[in-house]
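For reference, the chain that follows is the form predicted on its own, supplied as structure tokens.
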Amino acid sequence: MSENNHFPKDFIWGAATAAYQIEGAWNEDGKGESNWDRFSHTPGKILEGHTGDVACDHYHRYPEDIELMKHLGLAAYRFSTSWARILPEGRGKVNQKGLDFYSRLVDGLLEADIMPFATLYHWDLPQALEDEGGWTVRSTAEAFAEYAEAISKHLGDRIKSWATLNEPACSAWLGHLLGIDAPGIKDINKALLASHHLLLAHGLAVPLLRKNAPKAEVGIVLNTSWAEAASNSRADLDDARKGDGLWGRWFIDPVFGRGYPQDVVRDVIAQGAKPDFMDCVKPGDLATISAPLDFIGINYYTRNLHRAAEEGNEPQERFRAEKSPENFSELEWEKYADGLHFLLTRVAFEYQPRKIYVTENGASYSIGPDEDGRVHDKYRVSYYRDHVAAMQRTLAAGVPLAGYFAWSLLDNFEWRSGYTQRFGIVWVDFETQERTLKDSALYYRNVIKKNALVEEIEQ
């Protein structure tokens, strides 16, 4: 990197969001109901009884939406497609006015000279095929393919980067081992049924994306903390390579022609899981799953420091950072940048990657207007300039890094949190839909600008 903290001119700047978390209009338009439309509507699994039936209604405010972001200076927008929007059964007939939003969507994003970055899973499956077993079945990474060719065929001509599936840890784990999101099934069974045919949809519906938009990257978007020891004793370290091999290498492995490691495949078993469990791998399937991509996308918010609960387990020696807002959001994810760093350098070096990008970062904090209007969320600056930092030092061990995705560009549905948590570099008022430029919106503007790692903020 040069002195001058620039970085590569063709580097991407841009925000992410995801279609249930800000579009709203939730049966509009022909839409068919999602499983987190249904989880959401059922009593106690959201704070405060909170639904993203309307959130931040973008299905109409897309053109103000744009508008924020050709203010921004955005390159680029990684939005999320709605599987039901487009085929409300989940398979079969073809929703045009579904189609139609994304049209609209894409094409201002290219009036406005902002690249659409598409992700075509990010956790909403019809509901109906959550009745015939949801993704603990192997029709339903067949119906993803069928998704996966009606969208891209239709819009194939003007995206020209595509992610298969969003974080499909979180669609495993959180929905099928912890249940504590959609479906909120609890099975470990099932949540290893789920994770096998989440990355064989994503491995079908490659060469799908590549046929209708044969100028189009392809890539998957994984997430994972960085998983660190709070020792070097032995209960720890196994304790993080655990954490490590779960969150992390269960789905890079396969995706990278390695198939399943088996230190993970030992622990599941050790945990409950059935000892023939791995027989949902048919012939051929992990030759599909690690079909060649073009990029990575990481998603990275803090790192995991793992402490075993372990009689005589030697003192630790790493610890957190005090609890203050300037080192914890409010979801308590401690601020550690330096994790990004060695996140990048370890996918770049172990798995050879054509390109990463950095597809979600950020922080959740709930500072609002004061009584100027103004939104000084000085913390989550904070964030931003210290993880902008980290990718700087990326970029100069040789990590071959090509862009930045700020999570979120919107408050939004944060999930089973609800409103209760803020994400968004813009403030919304969910009463009026009224958007509001925080601090963090003004301090990426001029980074984009700059394009380079800058402290101070520009009006």
Ligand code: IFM
Second form
Amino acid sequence: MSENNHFPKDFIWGAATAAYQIEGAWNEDGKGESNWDRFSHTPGKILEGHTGDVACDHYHRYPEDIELMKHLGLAAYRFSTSWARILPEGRGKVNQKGLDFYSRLVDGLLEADIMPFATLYHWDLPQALEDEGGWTVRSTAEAFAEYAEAISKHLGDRIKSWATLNEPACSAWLGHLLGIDAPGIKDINKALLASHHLLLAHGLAVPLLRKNAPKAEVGIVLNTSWAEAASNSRADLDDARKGDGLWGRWFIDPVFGRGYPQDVVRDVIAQGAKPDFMDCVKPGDLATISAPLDFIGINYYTRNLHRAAEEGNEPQERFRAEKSPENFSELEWEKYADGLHFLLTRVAFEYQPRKIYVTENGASYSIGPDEDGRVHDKYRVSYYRDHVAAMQRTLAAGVPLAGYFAWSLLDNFEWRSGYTQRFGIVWVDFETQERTLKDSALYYRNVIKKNALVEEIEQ
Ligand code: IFM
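Could I have the structure of this protein in the form predicted in complex with the named molecule, to go alongside the form predicted on its own above?
Below: every chain and molecule of the assembly, starting with the one above.
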């Protein structure tokens, strides 16, 4: 890192999205139903009854979106592919029209000199597989291998970078333990089965991606948390250890060959998991899961501050910043850029990945166009500024950080919050599908152009 705030020459600046959140066209051109289609169509599951049926209509408007990316100067675009678009039944017959869509998208990106970074699974499972037990059954991991084979055979080295899963912790815990995401199950034993089968799916896909795309890099995207205790009380410290274990180490440890953390095994049994739940881990699974990777993607938004609900444990939110829109986004997620630095440093030095990308980072603010049609999202600008600065400290510490992806390119379907939360650097009018660059997009464009931490927005 040079003294004048510049990033390394080959640092990759990108933006990210996910299939269900932007594509729409939920039942077009032979696409099968996904568990998120089913979930969002179920009354009461999503705020204001929103669905991803149309979303940003990116399925039809991708050329316009590529133009936007070009205008921003993005070097890379991270998107996910919809499994149910490729294999409507989850396995078996391949839907050529689904493959063709991703082919057109990737060719358009390459023509625009934007590197395609693909993620195979960003939470939308074909409903046909969900009906067979979804991630709670081993056969879903095997079906994922079939999907990885089909898509990588088709797109292979045209994709520079393949990630298997996005945030398996969310699929497992939000979808099967808390039940707030698809498929809406609340069962610790099913959640644990799901977590193992997700990781197994990742491990089974890695050699197939390597075979079909020998020049591409292969990795996984995790939302390994940055957990902090709200006080030095024993209860808070233990709560932070538990959160770190369940959300972070349960996934990153096996991927890096350390197996499942035993303290978490004890924690979940204490919470009601069957003592024999680890029987789903068959001989050879841990070796499959720990196949060497080229990179790890880290999604970071905020720290998790742990305060145990224990008698006598007085609330001590002493590390909390003042509650203001500058410090907290509309999801009440705290802006805490140091957490990104601490987390990346920890992952780098503890797990020694070859390379790290920040695969998602951003903040939800709903500020929209003013009477001149401008979107002055100053809190988001400040969020990005602080996190870009945190990456400079991280690079200076010797972390092999190779790129950064803003979440998200577009305002989009924010899962259970529907369209009520906006993470885009580009405003989307969901009535007209008009796109407007926000100030944060102009700020980010300037960062990219200068390849440096900048203070100002370039108009
Ligand atoms: O929108 C999500 C994304 O799909 C996964 N990571 C977190 C984002 C913000 O909630």
